[in-house]
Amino acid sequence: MAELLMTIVGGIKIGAIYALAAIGLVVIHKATKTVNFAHGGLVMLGAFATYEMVVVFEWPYWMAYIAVPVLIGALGALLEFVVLKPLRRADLFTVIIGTIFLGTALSEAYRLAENSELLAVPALFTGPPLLIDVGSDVVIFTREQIWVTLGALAVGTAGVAIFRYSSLGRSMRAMASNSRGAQLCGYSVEGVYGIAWFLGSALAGLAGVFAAPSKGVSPDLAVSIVASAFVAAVIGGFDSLGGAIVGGLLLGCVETLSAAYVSSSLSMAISYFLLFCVLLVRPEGLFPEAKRRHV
């Protein structure tokens, strides 16, 4: 029983990171209708920036949680303005293809810049674990597990609240619903797109900060995170921010349990099988956002 609980807690920790990355994907998609395949590269850069700040420059760890999301968010907004904005003159498919090449370029640029295949980042909390008695067993929780789980979920929930209730979120929802109508109401396409890409990329950068201690920094991080974030977003409903959180937690638990009790080499395959089952039963995802009609 204790082993099962510890496995689930580990899965929730990984799932919280997936949820944070998935929310960034959904924010960009909801506001701009763009599926951002460069999202994993931004997560990887967030992890790499954390390594540079914490290990190379030996800055306080808390600075990474503040500076990295801002830096990666600014980079994402810059990439949208410089690279993707000209592509919008063609069609949406061209923009999506552009994000694929951007993601590849970010991963290969890192590979060329760093000779090491894996950079290790220390955990923020290294104190003794917390022990909880469960009957005759003892469940062990590390401080890092608690911090990552609560921190990632808190930021993800804050992102959902900003999108739903703030004026920034209202502008992004208006642009997604009817771009021409939003422009007539005074919203700027470039401004709204820039805000959406900044927020989505900032969430990706923060996901990289949380993921760096447990997963390290490597080009493989970009692929694994973006794949898991997409699966989590689709399971939850690709337009649902709350669904992205639930999808991420569910995916993390399924991956961890399958790795512990089936096979670590099959954990990703089982995750995709879960996605396939969800799409068969509910193609719109588990928690699709309700479509409102105005008459």
Contents of the next structure:
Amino acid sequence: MAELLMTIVGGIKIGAIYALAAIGLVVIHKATKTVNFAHGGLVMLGAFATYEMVVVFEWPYWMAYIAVPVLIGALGALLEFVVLKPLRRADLFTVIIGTIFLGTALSEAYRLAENSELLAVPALFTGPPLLIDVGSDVVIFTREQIWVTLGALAVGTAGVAIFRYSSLGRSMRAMASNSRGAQLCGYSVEGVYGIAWFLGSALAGLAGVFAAPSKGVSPDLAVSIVASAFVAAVIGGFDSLGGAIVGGLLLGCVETLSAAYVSSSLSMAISYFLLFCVLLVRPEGLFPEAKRRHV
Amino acid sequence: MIVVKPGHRLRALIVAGSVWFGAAAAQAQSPGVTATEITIGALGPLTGATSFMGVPGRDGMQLAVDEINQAGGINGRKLKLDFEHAFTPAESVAAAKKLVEDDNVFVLVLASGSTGAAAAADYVREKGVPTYNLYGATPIIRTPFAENVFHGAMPSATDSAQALVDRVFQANPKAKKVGLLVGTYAFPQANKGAVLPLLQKKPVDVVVEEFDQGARDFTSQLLAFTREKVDAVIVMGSFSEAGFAIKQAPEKGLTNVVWVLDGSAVNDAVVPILGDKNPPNVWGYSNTPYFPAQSVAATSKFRELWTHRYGQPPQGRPNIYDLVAYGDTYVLAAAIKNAGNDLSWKTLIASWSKLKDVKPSDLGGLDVVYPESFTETDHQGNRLMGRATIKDGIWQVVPN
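Would you mind generating the form predicted together with its partner chain now that we have the form predicted alone?
To see the whole picture, the full complex is given below, headed by that same chain.
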């Protein structure tokens, strides 16, 4: 019982990071209809910026939580302006290929700049784990587990609230719903796309800050996070922010439970099997935004 | 008295000339050796999961080569390093062939760990090129014995296995159950094959769990150790794998165990992963008398030298592989020096096999490796291993 509980908590922790990354992916897709395959690269850069601030410059950790999302968000908006704006009239495949190679460029630039297998970032909270008696067993939680889980979920929920209730979110939803109509109502395409990329990339950067202590900083981080975020987003319905959170948590739990009770090396395969099952049974995802109409 | 008739004098001159030209030609044919230069070929991973060995291998060797050349070279010849990237087994064989057959290097250095050393083993044996295996613990490069293959500061898997088992019982003499957390790739597998028989001779139960190279999640393995209530875990893998396993252990209910880390995991880069400058019960062994960050004269000077040559080091550098590559290049230089001016593979192998207690300071270098000795039947240069633990955020060799 205690073992199962610890395993699920471990799954929720990693799932919260996937959820945060998935929300960023969904925000950009909802507002701009672009599937951003460079998202993993932005997560990796977020983790790298955390390393630079916390380890190299020895700044307080809280500064990384504030500055990294702003930096990565600004970089995302800049990439949209420089790379994706000229592709706005191009067909879907061109844009997808553009983001794939943008992601590759970010990873390779990092590889060239940092000649190191892995950069380690310490956890924000260290110290002895918390022991909780559950019947005859003891359940162990680390402070880092609690912080990452609650922190990532809180930020993810705030992101959902901003998109749903603020005027910024309204502009993005309007642009996603009807670009021409939104422009006629006074919304600027450049502004809304820039904001969407800023927000989505900031969430990716923050996912990098949360992921850095448990995964380290390496080019592999880009691929592993974007793959999991993509699966989480698809499970959630791809256009649903709440669905991305549920998809991330579900994916994290399935990965960890399969690692615990089947095999660590099969956890990714089982995640893709979950994705396959969801697409087979409910291709619109678990929480589709668009309602079905029976005519 | 021998009298040479005038007619025969010309014939004698022609014969003497032919002999001289023949000898000169034979000397010129010694690959990688010119009147002014000796080319050392080396291979190792400059990118990928084991670049923590290959990059320091290249950098440490280059430091020693620069120093030796500044001091006048070896018997009047300068050393030149030709380093090829090789990560996979196929790349290692291809790099060895390129260096020996296309680049015509005089001696081949394997700075590649067990995977590359195992892959290149058959080729170097068949070719007979003098080969220095810097890091490979695998028995494939050591058995069968080859007169042209030498091993430096890193001991064989059998020797290091004994050190690992000793560390477990030094830290917890009452250990009854020992976990082995082993990577599925060549180096950890080689060490697993050596550790298991030693543990089976002890009155302990052994629980073996494996992981793939580059793993970051050890849920299933750690839960298995928790269920079995192991007293100690020997980790055979890289520093990042060991670091993340130890870090995740409390989350999986594994607390108060002794951790013993194998060769490449004993690296200062593991400390920031652990997030603790004095983690309790983390032990290992050292192939060098000191760790790179330890405050002793030799390593302090080495760090100065390294920083002067390469600039501010990245996290975890210089590491133990920098030290070994630097120190063992001096050992190789000593073998070349003792072989004299008439350099050939045969003379080098003969001189190398007679080195006794050779150390870098013999040629003006820093003593960052244990003295190495070789015989015609034993090509393992070093068998000493220090007891190591993490103190004040760095690995340190401590008294036994």
